[in-house]
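Encoded as structure tokens, the following chain is the form predicted on its own, with no partner shown.
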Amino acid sequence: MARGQTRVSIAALKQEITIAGGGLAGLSLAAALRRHEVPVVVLEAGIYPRHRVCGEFISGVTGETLAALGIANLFEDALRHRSLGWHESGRLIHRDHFKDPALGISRYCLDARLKDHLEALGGTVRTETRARPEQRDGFVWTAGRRPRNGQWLGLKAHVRDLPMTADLEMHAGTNGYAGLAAVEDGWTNVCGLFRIDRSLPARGADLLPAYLDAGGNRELATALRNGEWRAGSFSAVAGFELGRQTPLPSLLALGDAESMIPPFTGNGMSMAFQAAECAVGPLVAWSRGGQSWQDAANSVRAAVRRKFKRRLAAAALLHPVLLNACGRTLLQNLAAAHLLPFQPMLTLIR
């Protein structure tokens, strides 16, 4: 037999993962069985490009692992960001920077572009299609979180000529925070999560600078009212809550699927990337015929949970110290003593 036909056999023999989610976590989980010639379907709701709620901003993903993806090359354009400003109702506080830079780029560009890599790739990517999760072999769910009555509201928006004293800064309020990075073409990502305030007196695009002035953010809130928006981009999510979610029992869950960490840790799209290289082993030798579908799924399951477990802890415990005016009152006051744990507060989220 000829090699190449051969080589088609041998794809043949393959079994075919599906994956419900054309987000961070499904796409590039996609592209890296692809490259082991697994048959890949990839079932997304919605279209490409557009824009989501997120922090727009990687920090704590490796070369290494965007590399084991397969995906680098997406993100030789992406801006690096180095410095970081903290601001407390307005007034910054402490200035510090990121040892390793982190990576600005946004939804609308990387989910678009993680797409066309993927079909490139020979992937199957079907749009406008809602799945629902299923519990059977070979299914893996990435459609983010799961519905619930929380109480946090998600809203972004691209926002031009806003006045910047760091590559990433992040705004704390009363109500929640907001943080403000740069991404392409010129454009600032501002992307806040705030306590659900149906009191407030604004409807769509006003919710960003209303929750913001709300929470003592004044000048932001008139720097976003006077700047320049990006047509389409703003965006809202509520009805959920943060932390460990809790897919069906049986269910391989990825991505905000599995854990959904507070956005302050700028965490969340390095933990899709990272989720997908813990799943890719198992799913490959699963594919191959190599073990039982209950058994991949379970060395995913672990690997992902070891990874993870000490930054959704610790993350658990900052967050509150953030919403909280005693909390908040003490971070003030190691800021203004220099005495702020930022590089060792990092580490514990990363």
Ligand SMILES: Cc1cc2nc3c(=O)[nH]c(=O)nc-3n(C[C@H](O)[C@H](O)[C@H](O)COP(=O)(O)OP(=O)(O)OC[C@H]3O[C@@H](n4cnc5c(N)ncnc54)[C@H](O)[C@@H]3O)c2cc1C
Given for the second form:
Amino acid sequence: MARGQTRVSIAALKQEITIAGGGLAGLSLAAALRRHEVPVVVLEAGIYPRHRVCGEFISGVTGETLAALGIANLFEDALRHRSLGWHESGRLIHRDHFKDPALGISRYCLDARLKDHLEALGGTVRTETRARPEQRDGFVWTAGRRPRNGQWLGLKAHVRDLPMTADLEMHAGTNGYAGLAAVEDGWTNVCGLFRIDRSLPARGADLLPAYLDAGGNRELATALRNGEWRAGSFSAVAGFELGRQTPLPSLLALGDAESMIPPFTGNGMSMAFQAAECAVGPLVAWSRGGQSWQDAANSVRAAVRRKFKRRLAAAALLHPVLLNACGRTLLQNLAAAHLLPFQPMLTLIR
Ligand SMILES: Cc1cc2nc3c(=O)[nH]c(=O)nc-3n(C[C@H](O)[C@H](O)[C@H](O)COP(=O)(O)OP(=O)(O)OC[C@H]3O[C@@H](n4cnc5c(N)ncnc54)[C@H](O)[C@@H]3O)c2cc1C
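Form predicted on its own done; form predicted in complex with the named molecule now:
What follows is the entire complex, opening with the chain shown before.
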């Protein structure tokens, strides 16, 4: 038998994997599976490229994880962020640094890159295709956070010419917080998470400065109003809850679809990549017929749980501290006494 024919018949023996949700978890998993010649189809409700609510600050993922997924080269031109400035209601209270630099790249750019990369590897991406949860072998759910009647509002926009004194600026306020970090082409991503306040008389893009104003971040709100906004970059997402997303127990869910870590950690994107890394081995084994779907799914779930248990628990404890008056006073006092334990906190949520 000719060598080419042997290859074709081996490829044909592999079972296809369908991935519902073409965000970071879905696309990076699909790309990694293609490196093992697993047939993959990604079903994505939206289109590429598109702006998405996200801080676009990727912290905590290692070069090894990106290399294992075969996507490290997609980050070669990403910005490297090292310094942090922490502001409380407009006042700088703490400066610090990231020992391992975080990556700065917009979702507009990154998601489209991942999709092109996957297609170049022979994967199929069906855009504008909304999937439904299916209880069948070979079906992976990476469709992101679950829509719920939650209390949070996420807002973001790319703005130019903001006065920045650190690579990442965190601006906490009485109603939430915003993070500022540079992405490509001289734009700064401004992304906030706020408690929904229906009394605010603002609409559309003005919501972002309005929420900052209402939380006590007036200078930043004014700088935003006076800055140049990237066309089409304003995005909003409302109605979600943080933490476990309780997907159907029989589904293999990864990324935000499984658990959503509070955004201040800057770690959700890293977790999407790490979850994909956990899933590759068992899913390749299933595709080759070496493992039942149930066993493969269980071993992925166990690996993900082990990897994320501590940081999810730590983030769930820290998140309310950032948002309630007593917690914020405590942080300000610690910062004033030069005792803010930023590095130990960072270790806990990584
Ligand atoms: C305000 C805010 C700020 C954040 N800032 C940061 C940050 O700075 N750093 C960080 O690391 N993380 C941050 N995150 C978290 C980060 O955005 C997520 O953790 C990350 O996007 C998770 O990737 P994912 O692939 O699981 O989900 P997503 O990236 O959300 O992808 C899910 C995909 O599924 C698609 N989809 C949804 N429903 C369906 C369906 N039924 N059928 C088909 N497709 C569907 C969606 O269109 C989407 O493309 C932030 C989140 C918020 C809300």
